[in-house]
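Single chain ahead, by itself, as structure tokens, in the form predicted on its own.
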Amino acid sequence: MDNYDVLIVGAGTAGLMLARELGKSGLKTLLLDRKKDLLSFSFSTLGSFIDLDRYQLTDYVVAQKMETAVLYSRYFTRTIKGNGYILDKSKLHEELINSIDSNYVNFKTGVHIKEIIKDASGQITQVLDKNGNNYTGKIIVDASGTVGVISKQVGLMPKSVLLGTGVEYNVKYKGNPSQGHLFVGKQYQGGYGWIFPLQNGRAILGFGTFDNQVAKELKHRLNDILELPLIQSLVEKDNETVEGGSLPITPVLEKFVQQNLVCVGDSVSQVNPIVGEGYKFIFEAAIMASKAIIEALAKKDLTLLHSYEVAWRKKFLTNYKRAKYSQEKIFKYSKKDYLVDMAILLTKLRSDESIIRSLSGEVYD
């Protein structure tokens, strides 16, 4: 059994861009999935007005950018102008893939993560999966998105947890090729829509919902919007393959660190509740968790790895709090058209540039 400095579970989004830092650093690092394709995703694409180059991420992840976004209620739309992109998740896995250093960072596949055991002190000592094999590291990190597996164990995330979920296809698109479109209100069932451009004439048409029981019924539910006459206006179905996924809707966390256990991502729900894309977020918290990671076994103290709840609550812990008490309003107030009406109209007397940044969530510096 080999020993690492830093065993991941998980090669996700998390995962992928926390080995990529400890692998610059030269630290002995195991990324374990339980997928045997790394480029396999429910979801195919997502939305961000990320900064490519703040997380040294290429063009060659884009599938499209967008120069303007629209958001629909029953009666009124806000067409709002600023540069934002349409991701390529496969693209974008690849590239952070190729940029580990596999010198320092190994891949194992296929391994289902069962249990953990640890010692009189409460530090992780062993990770074992399915078929009764072990692994270990001084530090173990939990990235295992959604799953939460060893996070759940431990208690830092709740065994149960309400889940947002969205169902998408890949529609032909007659829409302008630049241009993002969001829907909200009574119309949408409990759920919100929307299409993101792709190239060559091609679109994604999406429907998400909140609610546990519209969640039931999302594929009815997305055939039911394509006979809207707007949605009819921009999109035109032609196949049947639907792509679908869940993220985590809970309390705002705060402890992502216990003893040699680091968690990074969906396994504590870092995704700002406010903003439909996660990736810009969990890319942060990684950067963070890996400076900690750093210094803690640079100087042979593990207390050292709180430094990363320290940062993380410094530049996200008032923001999210509010997103969350918004999130809640949303939610709340999406199934009635006159006060989504409102909300658009009162999105007018905002610039273009201070939606933008509620819409992206301001993680930047």
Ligand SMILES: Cc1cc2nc3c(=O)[nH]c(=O)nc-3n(C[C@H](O)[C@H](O)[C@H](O)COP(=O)(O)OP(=O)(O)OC[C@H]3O[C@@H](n4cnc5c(N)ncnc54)[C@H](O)[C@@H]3O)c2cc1C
The other form holds:
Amino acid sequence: MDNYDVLIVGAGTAGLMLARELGKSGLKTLLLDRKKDLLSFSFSTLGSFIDLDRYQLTDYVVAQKMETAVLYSRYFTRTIKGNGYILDKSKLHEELINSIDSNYVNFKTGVHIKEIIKDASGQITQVLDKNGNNYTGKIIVDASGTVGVISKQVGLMPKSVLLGTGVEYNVKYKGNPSQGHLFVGKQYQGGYGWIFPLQNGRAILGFGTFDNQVAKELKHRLNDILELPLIQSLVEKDNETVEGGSLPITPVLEKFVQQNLVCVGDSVSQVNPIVGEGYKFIFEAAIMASKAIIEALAKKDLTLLHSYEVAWRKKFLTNYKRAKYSQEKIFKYSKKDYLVDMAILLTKLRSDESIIRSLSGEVYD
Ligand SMILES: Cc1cc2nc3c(=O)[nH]c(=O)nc-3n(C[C@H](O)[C@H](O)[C@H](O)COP(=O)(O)OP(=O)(O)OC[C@H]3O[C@@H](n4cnc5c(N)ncnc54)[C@H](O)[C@@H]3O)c2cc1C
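What about the form predicted in complex with the ligand, after the form predicted on its own?
Shown next: the complete complex, the earlier chain at its head.
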């Protein structure tokens, strides 16, 4: 068996970004994923206020640039100017994979990790797949997304988490190709709707909710939304393909490291609670984790891995706690149209720039 510095479980958003950073430093890394095709996804577009240059990504990953976004309540709208992106998830992951240094980083796909083995001191010595094959590394990373295959076993992530679920249709689009739309209010049943414009007169129409009851019949709800006059004025459905997925919305966690285990991404709930944006925040966390891993291995001191948690808390914790508080209020009040109307009216008192800062999670210094 090869002797790896770092073993990463999960070659998704977090795992790929982390592997790219580790590869740059010449650390021998093995990335495992249960999927056979790393570029097949249950949904294909993401809204983001990401700074592409910061993550050395190119325009290739952009499905459409957004210059304005419109927020809708029942009676009011607020149009915000500001640059955002609709990202093509598949192209973004493809670009990340191509930028990973294959001299140092190996991939193994179709490997479904099931359990871990620890020694008497509590360090993970082996990771086992469901066929009983074992893998090891000096440092083990859980980047398995909402599955949290290790983070849940060791108690860094609660076993049962509340999930937000979203479903989407790819539809014909009659609106402005550089304008995105976000709909909140009673008609969206405690969730929200969105339209992400794409090129060639198409768009993604989505509906997401945090309400478990509504989540059970999401496709029906998406069809209900399609009947709304406002939605009909913007899009037209011409196929039955529904895409979707879930993301964790429950906890704001502060601990991502345990002995030689490091967790990144949805496996430790790093999606911004209010914005719902995972990419930018997960990239930031992966870069922080990579710095801690590189230092811990160079100095042969695993306690240095905790510098990742310290850096994350310093940059995000206050913001995430505030966002979590707002998220709870939004869940509670978004079914009451007059409150959503009031919220939209209040946004008129704020500058476009300050709203974009809130929407983008204010991460940049
Ligand atoms: C419907 C929906 C809409 C979203 N919209 C946006 C958006 O607009 N903008 C945005 O920025 N973010 C959005 N997100 C969030 C974003 O997609 C996630 O936060 C991000 O992809 C999480 O990255 P990750 O690497 O933690 O997990 P993932 O990207 O899910 O990667 C986890 C990987 O681990 C693998 N894996 C899982 N279990 C095992 C196992 N046992 N063994 C081996 N491999 C395993 C999986 O196959 C997968 O490849 C959305 C999420 C959803 C569900």
